[in-house]
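Below sits a lone chain in structure tokens, taken as the form predicted on its own.
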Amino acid sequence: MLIIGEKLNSAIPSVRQIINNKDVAAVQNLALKQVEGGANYLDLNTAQCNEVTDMEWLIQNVQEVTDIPLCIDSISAQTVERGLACIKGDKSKVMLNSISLEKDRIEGILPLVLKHQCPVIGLTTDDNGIPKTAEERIAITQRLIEILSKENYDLGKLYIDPLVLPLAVDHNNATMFFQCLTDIKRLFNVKTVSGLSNISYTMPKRKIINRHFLAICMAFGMDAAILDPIDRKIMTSVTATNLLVGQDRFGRNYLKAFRNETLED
């Protein structure tokens, strides 16, 4: 399971705050801690603050204290190259969050796709906005597939997110996620993500949702999460699940989980 710390976004008030206060120790701070924690990549976000130029800064920032792969979060073309263009060494290691079938992300986003062979998020969504049913988000999958295999893009370095909902709108909506993961592997082969904050939306006692929606994710195949790994009780989440579903060869990373006393009940 890929691990997208998803600390260091400016939806969140206090990290939104962080960035207009240009807190340089703190940013650093968040994206040590989630390093820790094992994120394997830091998302980063600006888009509720003055986008571009906090993008170029907080990436600097960032990468004066690790070189761990970033996500760069914007739907803005602008935003996207800037940060690219700033980014130290291999831009083929970045991954974009995001691209989808809609204009301005067909036209602004994928050209720097294809330019940078970078990963990259593909979103289930189009001009329409997010489709009700499962097989609606497959067919968008497919033509997804269909533009970046006609521009010999590598596959193995795309990531699907069929895009959860909230169980508070549809009881369905978690079970539908579950059969897109299904579909997409079956009939594409390809990578998914998914964020887990949506699922829970207005429910009470949220992070409990949140970790079962991600244990079964992970037994129905899905290959990465944006999350936070500071969260000690989801990580231990997925260190348990890894084993569970066979992708912890004799248990090693969750004895060594324990012996580092990393596990929460």
Second form
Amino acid sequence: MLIIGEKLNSAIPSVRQIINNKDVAAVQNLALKQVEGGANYLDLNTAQCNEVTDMEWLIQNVQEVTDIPLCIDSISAQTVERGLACIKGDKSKVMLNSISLEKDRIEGILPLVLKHQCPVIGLTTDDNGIPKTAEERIAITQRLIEILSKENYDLGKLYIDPLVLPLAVDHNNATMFFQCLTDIKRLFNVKTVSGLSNISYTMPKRKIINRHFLAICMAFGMDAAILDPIDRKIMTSVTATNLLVGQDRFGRNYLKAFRNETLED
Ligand code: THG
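Next up, the form predicted in complex with (6S)-5,6,7,8-tetrahydrofolate, please; the one we just looked at was the form predicted on its own.
First the chain shown before, then all remaining chains and molecules of the complex.
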């Protein structure tokens, strides 16, 4: 499973401070720690700061220490455009997070996806908000795929995020999410992705719920997750679950993690 490191996000108060203070060493440390922890992409979000200029600053400084692909997490077309302009090398490696059926994003961000042929996360939401049922999410997915196909976009680069809602709101929200993962794969055979933490919103000991949710999502074939790769326990869940779902030939990665002493009981 693809790991998108979530730590460089201005929604995290300590990270917002690092960005506001222009603390280059701290940002580069967070980037490198996530790569070391096993990230395949680094998500960058500056929405709580000076979004455009801080995205440029973040991209420039992260690229100084690693060439891991970046994931620009913004609903602002200007932020995405100016961020892409800062990318050294191949812009088609940058993941864009995200498009949806919302008019603003179709008009603002989709053209940038198409121009650079970037991998993109498609959220199953429209101008009416996040749908309550799996059926409505499937309908939005279908519409997004129609739009992208018409533009000859390579659907192998599309990651649908069915958007998880808290269990505290409805105890069926996790099972409904698993249904979405199953249906999206069966009907469209495109990739799926999710952030995890919404599932446990308002519950105590959230990390327990988040990492068990992740393991079940992986069993339902989820292809990518936005998570904290510095958290050894969640990365241990990823490694163990990859082994269990047949994604780790000869247990090579599990045994390597054991030898590197990164597995946590
Ligand atoms: N889907 C898509 N993009 C997303 C989300 C999604 N972007 C934002 C968010 N959800 C995913 N990113 C984060 C970033 C930080 C945290 C949660 C989600 C967070 N971090 C705490 C910290 O680092 O201090 C706690 C980490 C932990 O509990 O391990 O809360 O759903 N497409």
